[in-house]
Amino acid sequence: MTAFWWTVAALLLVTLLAGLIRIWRGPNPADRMLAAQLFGTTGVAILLLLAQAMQTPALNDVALVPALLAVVAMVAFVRRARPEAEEPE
């Protein structure tokens, strides 16, 4: 079983590197942003498969810090190219 996870995080891999490609081509900033997130969710996913693959539950721990982070750039991107969107005051 533990092939199958190490199998499923090196497919994962290649979908970075679809991101990265988006990244560097992207047309526009939203596009590069989305292919960020990709990078984030796929980073959280590989470390929840090593972890389970490694029986390692602090590897757990560690994805959350990705996963809070994506939220954050993603919300900091959003109040930079929507600048109207603030509240008013």
Contents of the next structure:
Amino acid sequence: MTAFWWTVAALLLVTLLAGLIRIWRGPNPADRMLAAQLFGTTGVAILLLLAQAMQTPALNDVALVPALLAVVAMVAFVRRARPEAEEPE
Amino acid sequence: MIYLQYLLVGAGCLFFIVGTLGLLRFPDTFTRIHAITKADNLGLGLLMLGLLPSTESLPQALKLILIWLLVLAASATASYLIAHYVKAQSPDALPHADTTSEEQD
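Moving from the form predicted on its own, what structure would you give for the form predicted together with its partner chain?
Entire complex below, previous chain first.
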């Protein structure tokens, strides 16, 4: 049973690393930020699986962190990337 | 029950793979946003359903569902932010950008 959780977590880690290709190749910065979004979601999934595999429920709370950090990073990126859009108002 | 869990978590993992594949293969940013948000949210939902039966206590199961709802809201807002940003950066990015504006007027 727990071996199954470990294999699925490892598989998700591989998809996470596949996201790095998009970071390297992404033509515009928005694509690179999408990889950050991917890290957020896949990070939550991996942490939930590990919480189940290692029987440590505390990891479920840790899983909340990457979910929020992905959004905060996205907001910072959008705000920082076009400050001139705010000035003309 | 165990096999149901295997099935659900396997399907969730499949959707994650499809989502990442979409991120790598799709031509432009808008389709990638679509791939990431939809596939990963569904993947996480299935994963959650697969994990629910093996949680020890009810509060822990509710916490799992809460995490999924948070990720749903978080990735939805994040994808809208990215879409607005890309549209602001290059208005002609959408293949039929001009026709959509005409319909709105």
